[in-house]
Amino acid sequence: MSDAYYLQLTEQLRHLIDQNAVHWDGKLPAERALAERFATTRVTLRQALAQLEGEGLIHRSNRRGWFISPARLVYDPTRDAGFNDYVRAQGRQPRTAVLKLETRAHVPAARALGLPDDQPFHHIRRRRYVDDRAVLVESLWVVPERAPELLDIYSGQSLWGLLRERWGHYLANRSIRMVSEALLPIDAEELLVAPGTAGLNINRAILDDQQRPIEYDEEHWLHDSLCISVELSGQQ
């Protein structure tokens, strides 16, 4: 396959998607039908589809085919707004599924918060949806002394709202780290995509207003689901 043909097919697919997005109700025709339409092989077609997937125009769901990606969620990781609030503020519908509740040690969380490696944490594993598409899985590691009975009462609500209202903790300082990643099998499976799918990893180490370590977050986003936007103000 020449580069010229590959680029031509990619642009033809892009145009076809633009023209038929409404009629297709978000789902592309089967690969066989698309290959026949463009008189090409499925191998070549998949390379063009992969290009559009990398651009965030479409995405693949395991065993369900190809879908047109919805508009990216605008996300500012430095703001205090909860997931449900900023999703709804953009006219979208959020949903949360709690996957695991447990207490155990986690060395990355301990080191990020300056605690001993064997420090236990309350661990909350969640999958989060925007308009019924799973876009994020996250692990929240909370210091048990700050919220002793957390796992007994947590049911998917805002964690920081709960920490503030029940235990009087106020978020004060955050250290945030963001890197691109290829999703590991456990994260990919929970997001219903193939291992190695492009993702964005966001980690936060959080202290309260008394500079006490409270929580460490590990977020794994689908790469095409969000746009990072951070607003800064101040004098030059």
Second form
2 protein chains.
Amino acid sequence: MSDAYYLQLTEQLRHLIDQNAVHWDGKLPAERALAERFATTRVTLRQALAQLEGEGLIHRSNRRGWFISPARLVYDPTRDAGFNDYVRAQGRQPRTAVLKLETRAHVPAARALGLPDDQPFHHIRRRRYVDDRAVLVESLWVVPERAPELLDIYSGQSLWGLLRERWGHYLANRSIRMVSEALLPIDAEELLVAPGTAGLNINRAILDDQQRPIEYDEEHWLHDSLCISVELSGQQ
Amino acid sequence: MSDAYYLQLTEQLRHLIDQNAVHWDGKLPAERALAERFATTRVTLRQALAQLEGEGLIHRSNRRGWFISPARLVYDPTRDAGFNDYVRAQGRQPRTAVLKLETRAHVPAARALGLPDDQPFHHIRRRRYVDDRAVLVESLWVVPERAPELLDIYSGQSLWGLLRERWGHYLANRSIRMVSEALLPIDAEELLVAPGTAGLNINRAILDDQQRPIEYDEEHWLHDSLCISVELSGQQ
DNA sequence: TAGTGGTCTAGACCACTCT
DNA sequence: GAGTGGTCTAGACCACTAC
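Form predicted on its own already given; the form predicted in complex with the DNA follows:
Shown next: the complete complex, the earlier chain at its head.
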């Protein structure tokens, strides 16, 4: 079973990529050109490319082609360093685009924070980039009482920094969940990738030091752009 | 773009699965039967099934067919409750099969623990099940000086329990990494799934309270069987 | 406008599972 | 032995990107 041609192809493509990464400037030749070079059809070639995509070695952008994936961003969800800080700390360039600002109810946020289903939230939808590649979209759902004028003043900065500096909120209790997912068409479109692309979904429910609900967020990352790292010391 | 037929198919399949899960006993009809029912080809049908597989709703076993995936196991990598304990705590049935016991060098383990590349380790390879579904394979690399007779006495129980009870080791410092992956043919075969199936790779490097290296392990989970959960309280 | 990736058709053979 | 999923062929059209 391991002698399937598409699996041999993945090995050949791996070597080809290693040797030509710089020369190609990160972009692979067209599928039809690669299929011809390896004397096979586009279907089989795409099966091999999909395997490498699953491994995180390459990725697709829209209809623009296949690209070699940059190194994964190392991310520790147990620390609350802002996105901008830890991206820069790894020598990369962060960027944020705000996609939507509104106030409305959202059942998953309400459930996660123990609030009634019709509880309204300030909703911030934003897309974040590393070195100009869009790597995640996220929705933040903030309890309006905790940050009343949030939507008037928000413009892409760190939300946690804002909550702490302007409203003095202390993000004491965090409940984090991570599951792999296939990006839904709506999320995929905002990340400029094909629907069904593998992703990682990270949710957080955050309460303050008096157990008052503050915020709930849902992140959708491209699966190949992330390495989750947790360092623990002391007793369990 | 969202009107692609295979995306409409995923919706229809979702409903079909919801309504017939019990009746089918968890196994979907044959691909050819489904393709005929939806008046399309196997290629397009499989594209829809692959989307649902990526979402974790269904999975494949070997050449046996498509099955509805059970609920994800919730797993907190920051706690050191053993696999058997937290599986049972969620009302599921754990099982472990030992695949290999040997002593040899392993460069990734050596690097992660700060030891020379030719450092030998006691190696335990095991496959773990939840409710009789194989959900992960893992390799454990233990520094022999810390547990000399390990391979003579090991028979599938909790390794961490053994290290604590028999050798008095205190697993104080843990460095954990998680990345999504596509299962390599060797791991896929041991999990009875097709090569390239989406997985989650979890690595741990463990030192004791005096910073002495004890153990390194590599887990390969089926991506749809896991929900990672971390609960944090107190200051950051 | 030319070329690309995304989608889809209509088959085929093989290795393997099930019974 | 029958049926299944895994793999592969040789095309095709369309929507979109890049120029």
